[in-house]
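The form predicted on its own is given below as one chain in structure tokens.
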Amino acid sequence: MSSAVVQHEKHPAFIVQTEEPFNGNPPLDFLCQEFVTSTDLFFSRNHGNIPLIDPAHYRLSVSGMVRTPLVLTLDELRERFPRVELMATLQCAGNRRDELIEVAPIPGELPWGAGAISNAVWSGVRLRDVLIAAGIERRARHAAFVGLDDVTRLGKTFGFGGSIPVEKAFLPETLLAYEMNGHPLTPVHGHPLRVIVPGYIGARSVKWLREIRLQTEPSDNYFQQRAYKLFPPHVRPETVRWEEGIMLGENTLNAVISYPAAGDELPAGETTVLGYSIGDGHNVVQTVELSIDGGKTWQTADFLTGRQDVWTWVLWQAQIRLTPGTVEIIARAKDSAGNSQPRDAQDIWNFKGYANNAWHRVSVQVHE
């Protein structure tokens, strides 16, 4: 077992991607087993250090276009602002990077597979709650947080960033979160406080949280202007221009094969498929659907829970025949808008190989 899986209470089984910064994420076929992904195999996406802070010397700062500049002790959020609980998924932007590096190199990036997602309740106070208190300017457009971390990039030493548009920071479901899955968060996970942007790719969800700035534009941080932006296919890193990257914040459409594993050797016959797949934030998961013929029948996955809202994903199985031979199992998932997912992975290419959400593809031997 990796010291670094024991340093931070990590299930035997978790996958570590890297050490320094600490990366990893649950085995596909441990992800789908509960619909709320116990915290020792909730996935870990971090860029430097794990700041270990005392709650007692904590403070939040929340400034800039404020009419009341707030400095908020642990104690002082949970007192002052009610305390609520949601449920929420939350994914890696790179999450199947791994098919994407299949259509052309993308260096200097973690090769994630499809297990960069996780789901768990947190608890906490609403973001809106803390704002109302500081009395946001008319003019504010985001707010952009800023971590207790130490990253380096461009020569620069900084804490971890990123912004939202003011109008999700004011949605309730955004929170201020000190606790999840019913217990305190953990140092990995943002200990003692950490942003849960429901919807939006993990990277905005900020942990080790100790600013809040409300501004006309959005955050400056590297992690905004920067690292997280998506551009198209034709786009090289020698080429890149970054003011036109696209800000990554919604969450796509997406469903994924989690049993059985590519390679996997199955006897013929009826066998079961497990898998998750995830809304874009506005829409819940209508239908996810399986065809073993490249797409030319289609099958529908049954839902595994009755719960189903835009926050969360939905776990589904589905019963299919198999003869020998290698079989493609193929899955894609509509949402209750009529959104779909792309066919194929080199349409949505791009050189930091995030947001990969086209049909997921698994093949399989299958004997007598």
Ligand SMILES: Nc1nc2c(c(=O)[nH]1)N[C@H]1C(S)=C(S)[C@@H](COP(=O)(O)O)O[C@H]1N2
The other form holds:
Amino acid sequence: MSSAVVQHEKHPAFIVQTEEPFNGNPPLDFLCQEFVTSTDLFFSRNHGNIPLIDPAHYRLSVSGMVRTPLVLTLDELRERFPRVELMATLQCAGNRRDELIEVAPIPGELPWGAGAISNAVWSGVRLRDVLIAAGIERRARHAAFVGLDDVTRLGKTFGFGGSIPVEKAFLPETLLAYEMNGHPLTPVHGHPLRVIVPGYIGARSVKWLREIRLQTEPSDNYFQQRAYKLFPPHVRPETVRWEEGIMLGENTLNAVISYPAAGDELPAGETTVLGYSIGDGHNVVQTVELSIDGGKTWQTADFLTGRQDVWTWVLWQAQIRLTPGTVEIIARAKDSAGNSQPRDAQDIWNFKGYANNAWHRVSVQVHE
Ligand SMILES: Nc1nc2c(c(=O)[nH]1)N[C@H]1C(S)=C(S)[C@@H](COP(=O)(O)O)O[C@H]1N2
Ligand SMILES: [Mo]
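How about the form predicted in complex with the ligand, since we already have the form predicted on its own?
The next block holds the full complex; its first chain is the one shown before.
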């Protein structure tokens, strides 16, 4: 067994995209078999090393625009604040980048398929309870997080970081989590403590959390100021003015077909199509629809999961009738506010390859 497998505690079917830094995802068909993703299949996105932290020596600092700066041990965090549990789906902003790369190259970024998403039950304390204990000042507008990992960018080495507006930091769903699916976090998922920001891109859920700083401006970290920013399609790396990008925060409505896969050969007749859909963090997914005639007519999929809220995905299935030839299956979702998804990836292409939520299209070969 390789040391990577031991260290990262992943399932044999887990697809490792890169070993260093460690990045990988479950195969799509495994992913959509479980409403709550097993920890050993949960996707992982890392920009630097995986720090191994002794929980006994771990300290969290809360500083900046607070009346009482805090330095907390893990035990203090557990004892001083109520334990809460919440299910939330994390999605990397780079999920489905491979389809944007088909439109035009995106050098230097991971070519994620649609597996950079997973759903887990997180336990920990509410960020708001910790912030109330620190007594935040009225002029604080953002909560900035820094991790204990080492990431090197532009010739400097620093901890991965990012921030969220204080309004989101004070909402009850925003957690400092020490457990995932009923067990202490594993090293790749941020042991011993990480932020969980439900409804936001995965990048704001900072792992191996070292510090929370309250400030007037968003984080000055590379991953807030350069990466995880959205630019219009005409902007290129050579012409980019970084300050003009939009900092990504909330998720976008998305729907993905997990079965069949592109290029699959299927017999004519009835086929069950499977997939997932996730909302924008404000509205629940209302319907998922499928088309096999280029979007002229649509049929509605059934949700497989009884439970549905704004922080979690839905799994769905639909029976479609396939006739021989090449068939493009298209999926799209609508949410409870009437929002829908963009039709084509080329309309939302951006040079960093983020937030692809175009209609998902899967072409299969159907034989007699
Ligand atoms: N400290 C730290 N936190 C981090 C990252 C990182 O590289 N370092 N990656 C972020 C990104 S981009 C994503 S999508 C999620 C992935 O979380 P996971 O590995 O538990 O799936 O963690 C976020 N938190
Ligand atoms: Mo991410």
